[in-house]
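Just the one chain here, laid out as structure tokens, in the form predicted alone.
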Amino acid sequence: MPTVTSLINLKGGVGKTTLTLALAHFLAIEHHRKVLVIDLDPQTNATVCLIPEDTWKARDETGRTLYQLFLDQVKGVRRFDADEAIVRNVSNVGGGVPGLDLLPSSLQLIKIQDRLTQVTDFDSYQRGPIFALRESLAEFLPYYDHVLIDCPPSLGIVTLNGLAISDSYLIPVVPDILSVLGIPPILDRVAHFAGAIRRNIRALGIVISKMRSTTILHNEMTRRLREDFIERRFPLVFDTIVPESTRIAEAANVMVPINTLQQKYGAGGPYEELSALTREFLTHVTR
């Protein structure tokens, strides 16, 4: 079985998206791993910057995304075919990377998640389709060495089928104020819902993202951050730090066609910081 990660913060714009996407693209080129993204957020992000948007919106209108999955849940069918779904050696990097597959979300989650959420039960998870995701990839799943989710910046219905099937998740943050005050709602709903469902959900640490070296109020959130591991408050936070770079945003663009890892992240600066962070990713996740 693989491992199962997801990337989580209720506040949007954190780098949740960037990181999934560099983690997904070294851990398949660099270190030759099979890994699937699988995109749970309604903004798309992910599939978009994975697949072009025609060959999306294509699928998205054949029932090929995540939605109809959830669709099926409220009306009670089976339509969706996770085979047919996932879409195989995505990537702009060579023209598509063997072994790195991507389950596309759709903008449509958005209108059925409040349907969703009236027939799940937040108290003891016995009600509703929490376990839809699980179900649907059961026989899927094996063939990967990791799966990385991208999760909604929320704790919602759609989330917790992406936790159902995880065995730890990671936090990026800003080291900002209110990036950090997410921290604790996140660690308090995973731990009751991992109790609820009886599943080891492991908090495998906090990712720093878009540093500003240069700026009092990001060192001293950083600071504190890790003092706050010091004293048991918080997770690991990985030593590994992620720079705000024009660069790593510019590697969203699929339709830039190019051949290296180097050539979509640059030579040195980000490229050389994303690779060590999937290094230590990795130290983390085989503990």
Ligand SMILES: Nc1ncnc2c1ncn2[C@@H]1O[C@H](COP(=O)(O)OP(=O)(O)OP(=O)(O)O)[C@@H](O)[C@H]1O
Given for the second form:
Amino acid sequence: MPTVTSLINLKGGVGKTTLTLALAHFLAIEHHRKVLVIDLDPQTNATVCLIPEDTWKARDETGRTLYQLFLDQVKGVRRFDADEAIVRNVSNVGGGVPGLDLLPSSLQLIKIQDRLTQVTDFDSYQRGPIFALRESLAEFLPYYDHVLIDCPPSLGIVTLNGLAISDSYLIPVVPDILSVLGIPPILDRVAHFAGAIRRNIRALGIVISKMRSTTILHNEMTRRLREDFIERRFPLVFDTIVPESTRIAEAANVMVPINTLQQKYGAGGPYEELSALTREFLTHVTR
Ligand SMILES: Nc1ncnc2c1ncn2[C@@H]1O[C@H](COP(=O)(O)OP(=O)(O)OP(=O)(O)O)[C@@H](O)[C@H]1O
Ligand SMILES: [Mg+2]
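Got the form predicted alone; could you also share the form predicted in complex with this ligand?
Full complex below, order starting with the chain above.
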């Protein structure tokens, strides 16, 4: 079975999608792993960074995105077919990366999420479709080495579907005051959910992202995060720090054909850090 990891933070813009995409690329290309990216965010950022927008739209209109899975739950039907919805060998690197697959999201998840929320009991999780994703993917997961789930900045029913198949989660944070304050609520809520569904969901660690090493604040908050880990208040903080870099932001463009990860992320700088982050991820996730 694959390792299944959710990238999660209730705070927006901290690098969840960027790190999901980077890990997916490096695992598939440098480690020859079979990787499935599941995009649970209605913003569809991971989706449109891996496949062209017109491909995604055509799929969305024909029931081949996660919208169909959750619509089925509301309508009490079974139209969603994971085999058809998974897009194989995605990305702009080398015209598509063998072994890098995507389960695409949909903007329409917003409206369906509201309807699903009304029927969900968020205390005991006895009501509401918590296991829809798990059931639809059961047959396909064993094919992969790693599943990475890009979560929206919320812990609604769609995110919980991702956690319900996860054995670990990773918390990307920008080392500033509000991001760090946001960590304990995530730890609490994931632990509560894991207890309720009787699943061990391990906090794999905190990844510091968008680091500006010239600022006092970022250095100070990084020091405090590591201290909190040593004193066991927080999970492990990854050694590798992902810097703020225009090259990383530019890598989101799927429409530029390129051949290597060095070209995508910028040789020497961010490429090295993301490659190191992936090696570190592997040591922790397969522990
Ligand atoms: N290391 C980085 N250097 C520079 N820009 C970055 C970096 N990481 C992310 N960004 C940019 O910051 C913005 C937010 O990043 P991203 O979309 O990955 O965050 P997110 O946590 O997924 O956000 P959301 O909560 O909205 O889903 C994006 O425009 C992205 O390109
Ligand atoms: Mg995102």
